[in-house]
Structures are given as C-alpha cells and as structure tokens.
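Presented as structure tokens, the chain that follows is alone, the form predicted on its own.
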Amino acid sequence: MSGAPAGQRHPLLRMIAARLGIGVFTLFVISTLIFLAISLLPGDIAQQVLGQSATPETVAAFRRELGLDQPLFWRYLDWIGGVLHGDFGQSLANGRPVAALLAARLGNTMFLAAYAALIAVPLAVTLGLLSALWRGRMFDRITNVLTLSAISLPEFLIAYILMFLLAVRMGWFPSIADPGASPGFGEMLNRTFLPAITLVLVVTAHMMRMTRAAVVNVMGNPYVTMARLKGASRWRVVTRHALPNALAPIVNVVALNIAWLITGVVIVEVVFVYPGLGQLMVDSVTNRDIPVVQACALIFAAVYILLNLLADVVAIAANPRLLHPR
C-alpha cells in the first residue's frame, strides 16, 4: 500500500481536483452565455449611452472606443482575457474601474449574507431537530405549515410585509437599508435587519425541512434503536446518535442555501435599496452599463459554483462512503 499512487491514497483530493475542473469549465461556459446574452440585447449601446442628441460621427467614434466595431468573437476574447488578469474594464456610467465598484459593493452583500446565515443556520437546525424529536405532534405540524408557507411566498412579498409591519406600522426598523458612509456595527445591524430577516425566512424553511427529513431517516437505523433500548433520552438519541450520521445532506443543503444568500439577494437588495452587488447589477442594467453587468453576473456565478463545490467536499468529508458509491 505504501507504493500506491498519491491519487489512490487520497480519493478526496482527486474528487476535489475533478470538481474544480468541472467548476472552471462551467464558469467558462457561463461567461460565454453571459457575454452572448448581453451582446444580443436590442438597441445600440453606444447610442443609448450618448443619448439621442449624439451625432452619427460621435456614436461611431464611441463604438470604436468600446470595441463594438470588432467581431463578437474577438470582443469576447478581449473581455475574458482582461477578466483573467483581474481587469473587468471601465464603467460606462462614470468611467471608474469596474473592479473598484465591485469591491465597494461585494463587502455589503457578504455582510448581509453572513448576517442572515448566522441567524438562519442555527434556527433551521434547531427547528429541524425539534420537529424530528416530536414528529407527528402539534409542534411538528405547526412548524411544517409555517415553513411550507414561507417557501410558497416570494421573497419580495415577504419583504414588503415585513416593511409594512415593522417599519411603517411599528417604526422599529428603517424601511431603507442604506448603512451610510461609516456606520457603527450596531447601527449596521439595525439598518440591515429587515433584509436579513427576509432572507432568513426564505432559507430557513429549506434547511429545516432537510434537517428534519435527514434525522427522521436515520432514526430507523438499528444503532438508534439500540441506544433507545439502553435507556438514552430522546434528545440524546437525536443529538448524539442520529444527527452526526445525518450531517452529509444537512451540510449540503446549508452550503447551497448560503450560496443562495449571496447570489439570490438581488430582489431583496432592490426592495430595501441596499447598496450591495445585486442593487449595483440592477442599476447597471437600467443604465446599460454592460461591463458592470457582465462582471456582476460572472461574480455571482463564480461564488455559486465555488460554494457548490464546498458543499460537495464537506458532505463527502462528513460521510466518506459517498466517495465509493455502489
């Protein structure tokens, strides 16, 4: 065994390398689709940026400056080559480097996602464990009804309901989640509470139901029955015996929902006028700021692919039998 190749000794590393390769290829395909989709948008970008009063000569010169007079293939190669070197181009709206705009907004989106995740993950796992513990009882039924309702409602509707109740009627939180120039940590938490709790209500339902299903599925195994026969309490059986063996699907769905918290915040950021990456993308679509739109879409795709990879790796690390499916 000592002379075995490294790839055979480390199947997890081989799996990570394979998934990274798939992720890079997927990101390349997505970047192509993003570029093609934006290039096929109707209308002349140069004309819309300069306005209707611009002369044909000015529009033609601006098209040459943007490289729009080049074939589509060469424009894509120029764009993707710049991205690989960390250059996302210049914003058409204000002339600033796109990378600087992304850096300013990405931190806000990450803060909001982390805020929501720190509330949603413990809440979802706890509710899932309690529902599995009291399966079929009143608590389980009420929790299932509430989570199904949360899944059924679109996030913008949840956002407007929370805004009406907690901001307009109660006045507890601001309806606009603009943190300002340099807010303190407490002020930041207060101003972003409504968008954060909106995201919590959306993702908690999925994680809670997966936790409940995974634990209930494990509860029928012989070692759980043996623990019960030895006199272990139901809570100890669930937390010490069932939960560790149900971690793989739970970790997977938690990682996927965290990915959604980062990439799916566009609607929530728009509703609460939160200066994150999603709001920047929507504003750039409105202004036809194509370099910024392409960069935002690519960042969202890269984050989602990376967190999907992380979900697979953590799930397999929690349950190594997944490396050897039969």
The other form holds:
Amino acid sequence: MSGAPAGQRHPLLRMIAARLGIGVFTLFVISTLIFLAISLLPGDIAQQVLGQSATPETVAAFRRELGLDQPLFWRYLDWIGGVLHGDFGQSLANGRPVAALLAARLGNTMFLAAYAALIAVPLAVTLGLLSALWRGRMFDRITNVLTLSAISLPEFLIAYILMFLLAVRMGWFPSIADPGASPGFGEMLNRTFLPAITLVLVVTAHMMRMTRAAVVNVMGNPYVTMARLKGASRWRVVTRHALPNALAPIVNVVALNIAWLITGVVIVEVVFVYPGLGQLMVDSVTNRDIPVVQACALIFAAVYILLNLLADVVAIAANPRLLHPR
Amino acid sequence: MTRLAKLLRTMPPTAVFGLIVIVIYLVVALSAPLFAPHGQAEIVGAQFEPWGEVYALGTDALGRDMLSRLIWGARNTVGVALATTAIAFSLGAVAGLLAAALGGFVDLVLSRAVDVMMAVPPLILTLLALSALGPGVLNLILVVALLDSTRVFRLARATAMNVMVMDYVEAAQLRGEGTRWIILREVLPNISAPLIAEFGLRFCFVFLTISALSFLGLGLPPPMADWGAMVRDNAALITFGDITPLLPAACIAVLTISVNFVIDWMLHRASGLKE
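Alternative state: the form predicted together with the partner chain, after the form predicted on its own:
Then the entire complex follows, led off by the chain already shown.
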C-alpha cells in the first residue's frame, strides 16, 4: 500500500486510539460494576450501620441522608459525578470524607510501589536475559528452580522471613514500616526497605520467567540462527538481533508485573503495618465501610487498567511492522 | 506397570519430590484426627508455650496446641482450596467449551464478561465482593471460584476453538451429532492434557489467594484451624525471634512448590521436550 506520510502514520495512531477507547470503556464498565456490586447485593447498608435495634424511622432517615431512596441510575450519576470531581463520599465508620483518607495514603502506596519497581525491573530483565542466553546450563536451571519456588511462596511468608532475618536477628531495618511524621527521603528509603524488597522478590520471579520466555521465543527464529551462522558472538546475537524483537513482549511483561505489584502491596502493607491504600482497603472490608472500599477498588482498578493500556500502546509502538507499514 | 515404572524412573528429582509431598499432605489431610494429639479448637495450656515434650511446637495465642492445629489446618485449608478449584474449574471449563462449541452470541457475551472481570486485579475484586456479601466460608469459596474460573474459561475456549475447526468435528456435525456429543466425545478428549495441567496451576493460585485472604482476616471462621489465619494470629512472636508463626506459612509454601514442580514436569513432557 503506497501513500502519503499522513497515510503511513495512520494505522499506528488508529490502533492506539482504539486501545485508548477500549481502556476508557473498560474503566466505565468497571466503575458501574463497583457501584452495582454494593447496591444490588443483599443487606441494607443503613440497617447494618445502625444495627438491628434501630427503629424503622431512623433507618429511613439515614437512607434518605445517604440518598438510598433515589433511583439506582441517579445514584450512579451522582456517585460517578462526585468521583470525577474528587469527591468519594463519606466514610461510614467515622464520617470523614473518603477523599481525605485516600489522599494521605495514596502517596505512601505509590512511593512503595515505585521503590520496588525501580529495583525489580532492571534486575528481572537482566536475569531473564542471562538465563535465556545460558539456556539449559547450570545458571538457567538454578534460576528456574529458585524462581518457581519464589512464585509459589505466599507473599506474607517472604515478608516475615525477611522481617525475622533482617529486622529481628540483624536489627538492620525497622520491622514496622511506619513513615511517621514527614521523615527525610533517606530515612523513608530505610524504613520502607523491607516491604519494598519483599515486593521485589515476589515480582522479580514472575518478571524474570516471562522475560526469559519472550527472549527464548525470539531466539527460535531463523534470523537468529542466521546471525549465529555468520559468526556473531552469543552476546551480540542476543542484544542486537533478539532483544529488539523481544522488546514489545518484555515491555508488556514489565507493565503486567507492575500491575501485579498492586495485589502484593495489599498484603505487604498489612504485614509491615504500612499506612497505605491496601491496608486501608483491608480495614474497610473488615468494617464493611462500603464507600471507602468502593473508592479503593476504583483507584486500584484504574491504575491496573492504565498500566495495561500503557503496555499495549508501547507494545504497538515498538512493533516495527506497525511503525513502517508497507 | 512397566510403563509406570519407566515414567517414574525418567522423572526429574524435583517432580518426584513434588509427588511425594503431595501424597503426604493428602494422607495427613484425610486422617487428621488420627495424627493430631488435640482438637483444633481445644485449649490445652497457657498462651505461647515454648516447644517441648508436652506441646511439640508450643501453643498459640489462645493456648491451643500448634502441632494439632497445623494438622487440622491441612484438612481445612487444603479442603477449601480443593473445593474452590473444583468449582472454578467446572464452571470455567463448561462455559469455555460451550462458548467454543456454540459460538456467536453466547461466545460474545461470555467472552466480554470474562474480559471485564480480568481487567481488574482478582484480589481487589474479591475484597470488593466480600465486603458486599460479608465474610463466610461459602461466600469466600464462591467469590474466589467465580473470579478464578475466568482463567480456565480462557484456556478451555482457546484450546477447544483449535479442535472445533478439525475435520473430524465437521464430520461429526454433518453426521448430525448434537453439541453435547461433540463437546464430550470430540473436543474434551483432545484438550484434556492442557486442562489437567491447568487444574494444578489453578489449585496453586486458589490456595495462595485463600491463604492470603485468611491472612487478611477474611478466611475461615475463627475456631477452625486455617494456615493463613494462624500466621496472622501468632505474628507477634516473630518480633521476639520465635519462628513458630512461620510454620503454617511454610506448610502453604511447601505444597504450592511441590504442585508447581509436578506441573512444570508435566508441561515439559506435554510440550514434547522442545527445550
């Protein structure tokens, strides 16, 4: 297909636009789901908050206050409209605005996730490459067993083992990751080291295995054999011939695993009593503080969807066939 | 018999280890009352007794025998995980096979529903659903099973799709066989190998999810011994340098590692030893 420069860029932009559209639509569907999950399920929030002893009048008044007497559709519009303006309603447990509760903790969670990701990504990609390079050798076999074991461990076991060894036995790091009142950056890094390194161990294993698989997959192609036959060194074959073609799947793997961090964060925050979003969500689930659970779920879901979207877009953009359409 | 012996001989040591561990767990789970010195809810001594002659692994925060609770935990935790996996697997496999065999509208609706469920981290959806439904074993099993069935659905649908385009399926359709016959007699036998491996993977995943949830305090109701909750209840001991709370977590880890070793070997064999 021949065409003007505008026509050549078109397919790429169109695919990215399509992915963005799907992402926004998914987010909309998920927000509806999160809203409906709470509204359609058995049990009346007002009755539960006030307890069985409440008179029908107080329950009715409280329902009116929460807006539960309005039709479902209006409640959804009201809720999503508020969310888009940063108003997540009020906590049932203590009456404080949910947005204020979230604001304090979202930063902490983001800090922890970014800390873990900055260590895990370079580590996992390097190890994955080496293991693909030395496929079938000792290094590969040992990492295979180690990563398979790491994947099978519950996050809280890794967390407690690290806490036991590094905090209790060695006393190098605090066993409770409470950032306290505005610590310095270095102090913060030290205090959150244990939760971060737990996340690194959990995520690296996954990311490394997937990176290895992606590179091994590319290494099976005829052009790699060709490069070997013309006398290129193993390292050169991997970095110059295999890696550029494995880039798209690797980027995908990285984004997917950073999204995976989100699940790990919930448990790790609980273990180290770290005041983040995950701990807030677990506490709110136990208290059945529905507005807070909804807000947390929406934020986690939005981050997850955005990261997956980013991975797709980068994977599309990194594909030479789409960059230079014929 | 000789084939079985040959199979066992060619197994890598990791797979042999895995199989032996799985068998041990099953025996302990099935005959928990025989092995456990005490009942799971029985308070037998003071809080946090040390390891010793009377209580092999000490006692927990309420003075219950740790070893007995570990043994009962095998029955409870593994039992719940197995039940959940079985439900998730049947649900996902049936829906996936139906979507592949019927195609059209059914396939479209099921696939889109699964896409939506998979667009959010499962733990987050599980927490959301449990906060709405309230805690409880039945809710836990159903929620985790439903969310996990999405992965089975994807695999069952994809593998069944490949078989559906085969000539022998077309021949069966032309003969006038019904959907049920085609699924059970033509498709299922041809996709059983990947599905069995998937069952093991799903079990590991479900087992870890349920342990994580019970660690977060949303698992089995309190008097029942449950490995995830046992870690949580006794976690305070770790700061005093006592590793007892790690034991239930280790029980979880050893089983999942073993299952993974066996699956790794099965997948390796199924892939025709390509690597």
